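Consider the single chain below, provided in structure tokens and representing the form predicted alone.
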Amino acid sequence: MSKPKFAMYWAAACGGCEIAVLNIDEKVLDLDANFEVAFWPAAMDVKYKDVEAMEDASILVTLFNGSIRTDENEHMARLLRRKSRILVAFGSCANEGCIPGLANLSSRESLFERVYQANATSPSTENPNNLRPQASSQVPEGTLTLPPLQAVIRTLDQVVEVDYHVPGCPPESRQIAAVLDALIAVVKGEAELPPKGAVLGAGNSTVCDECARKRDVKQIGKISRIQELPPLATDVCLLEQGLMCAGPATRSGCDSRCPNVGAPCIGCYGAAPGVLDQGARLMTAIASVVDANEPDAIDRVLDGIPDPAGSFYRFSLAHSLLRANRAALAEKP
């Protein structure tokens, strides 16, 4: 009998996810084992024509990770939920659109111009001629094509429908593991299929609940970055030490490694379970533990958020209540 067939795809992100899927070490030849791998164009040369050629349903499973910040970033989407029987929202970008989805704080125009601007404001980008990407260009050989940037970052469930989430920026080598055992326990049989919409590879509760630092609910009277504190204490909690920590509002599975060497949660597994907006929530847990009633105190503390919107939100901002900015929701698509 043929295997089932195994996809990857990566849209807009870093290519950390697959890497990690690589850092299984030898896990990944129960993956070669197990399953044709029909489509994965970061390790074999397949192309999009060869996905169109398929019948609808014949892959059996797709990591899907990145999110959707091009026109081809949205037809790989819808092309390989129709060809796929199971479609796995994979790591931070796909499922909350992560550091991309920064991006949503600005429009089109203001990304480029920043990016592409002649004069000396631009921090890394030498172009005197103004030159901006272009949709087409003619060539000798031909027309080449660019897809267009769309107006705002958008998650994979955003576009199309999702059976699965695999949470992490990138999500832990040894959960992918774990995640991979039990696809290959229901292709043999051994297994069934959780819920759909299931999170998998992913905890419960919260970092904090995995963190063996002490909490004694103490109130801070300043945050500040970590540079600017003496020795941290290596067994208390890095919020009640004066750090910015995402810990309370973020989901666990990660063994709370950031913690455990002294540096604060950034909340790459995203929003807790039962938690509609990360950030919201962490908003939440800071204000619970300023030690000041009065307005312009509360500020003062607040102050020591050095990027308030990317320290709440920098892995969930497209998937937020708040998802973009005005000038990005205003563009036409």
Contents of the next structure:
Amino acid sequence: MSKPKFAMYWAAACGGCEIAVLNIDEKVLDLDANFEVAFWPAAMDVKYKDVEAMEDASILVTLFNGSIRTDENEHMARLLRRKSRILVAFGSCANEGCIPGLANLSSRESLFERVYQANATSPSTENPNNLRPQASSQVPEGTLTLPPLQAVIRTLDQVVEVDYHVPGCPPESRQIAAVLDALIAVVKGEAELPPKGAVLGAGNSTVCDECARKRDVKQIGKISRIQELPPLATDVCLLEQGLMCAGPATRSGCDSRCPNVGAPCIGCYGAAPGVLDQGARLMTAIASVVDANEPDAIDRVLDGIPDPAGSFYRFSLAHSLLRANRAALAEKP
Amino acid sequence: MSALDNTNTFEPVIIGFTCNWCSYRAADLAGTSRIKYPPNVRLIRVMCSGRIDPTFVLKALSDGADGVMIAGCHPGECHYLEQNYKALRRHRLLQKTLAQFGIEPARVRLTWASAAEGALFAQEIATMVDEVKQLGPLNWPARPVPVGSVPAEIPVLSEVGA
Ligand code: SF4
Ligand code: FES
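Switching conditions: you have the form predicted alone, so give me the form predicted together with the partner chain.
Full assembly next; the chain just shown is listed first.
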């Protein structure tokens, strides 16, 4: 009896999702016992052309992590969509753009400038000849090509249809294990597939809901960064202690790991259920607790957030209502 | 701009959120007093300006509006006590954020109008329409539509590979 096929792929991602899958320890043996791994660049050597040669819909499930930044990413998204019966947007990048998505606040040209310009603002740039990567370049051995960068980052579901979503940066290993268990139960005929579009491996509430810190004061007079504050109370809400915490707008499922150890939630599980735009919800929450009513006084408190778009949309910019800066969106794809 | 001047035919679409108790009544008064204001504003009545989530504004802008007006009772006069201060704070925070998206401040206007200020409300709308006309259309690009061949139906998995 041949086993159903499993694939995992990374597009514009950091590799953390792959590590998180390996962190399920011996559970990975269950994966191997129930599936044939058909394609997984981080774990085994299968070439793109091998995937292209596979029959359409012959892979049962593909975990796709990473967002769509280059033509290569898009090609692989389309290819794997065609080859997979179930395509899972796995991790924050694939679902909401994550940190790479923050590049959507800048035009492509300004990204290249920042990174490659000789006297660039980036302190680590040393490029006296102003060399830039080219989509195609000639060398004695022939032509070398690089996949062109697209104007903006897109999430997987902005490029192809997605069947399920597993959020998190990266998804918690215990949640990954639970998702795999559920899949294996389906393969064995012991369970049904969840409805298409379901969010798997996460909670149905907010991080605040899971967080044990006490909330009483509703007003904050100053927003600081964690290194600017004296040691914090261990049992009081971090937002009330003057830190920007994304808990009120973020989906639960991580067991509020960051606030538990004194670091504010940064929003990696994406928008909470029913929230259309994570950043907008966070703006609502933060503005509500600012203890000032006069425009100047309000601005003084809000000056504690030097990069509002980056703070409110740290993980979900590419999937937000606006998606990107206007100039970036206006560029040719 | 005269009716004969067709160099600028752009008519902005502006979504106006008005609170039930003051600003909507101001708009109503403008109507019953036959005060003219440009027809570019589509008013949406909510109970209080404190109900305006920045999500509403972003949704309007990303779905084709050229500008959004948020109107509430004057500070200190909100019928739910302090909610218009929340609207004020959200507006300031939203403006800071929108700047990073390349959206000009004049496209999202906050204004206060009591139920007696029909003329002022009409004037606010006229000013905003003028300012947005100067800026031109926003034309936020539509959200990308996913494509790709999806097997018509997800099969019963127990049959796969058996
Ligand atoms: S805002 Fe942050 S620290 Fe406060 S309850 Fe929510 S998750 Fe916990
Ligand atoms: S009722 Fe008018 S602003 Fe609250």
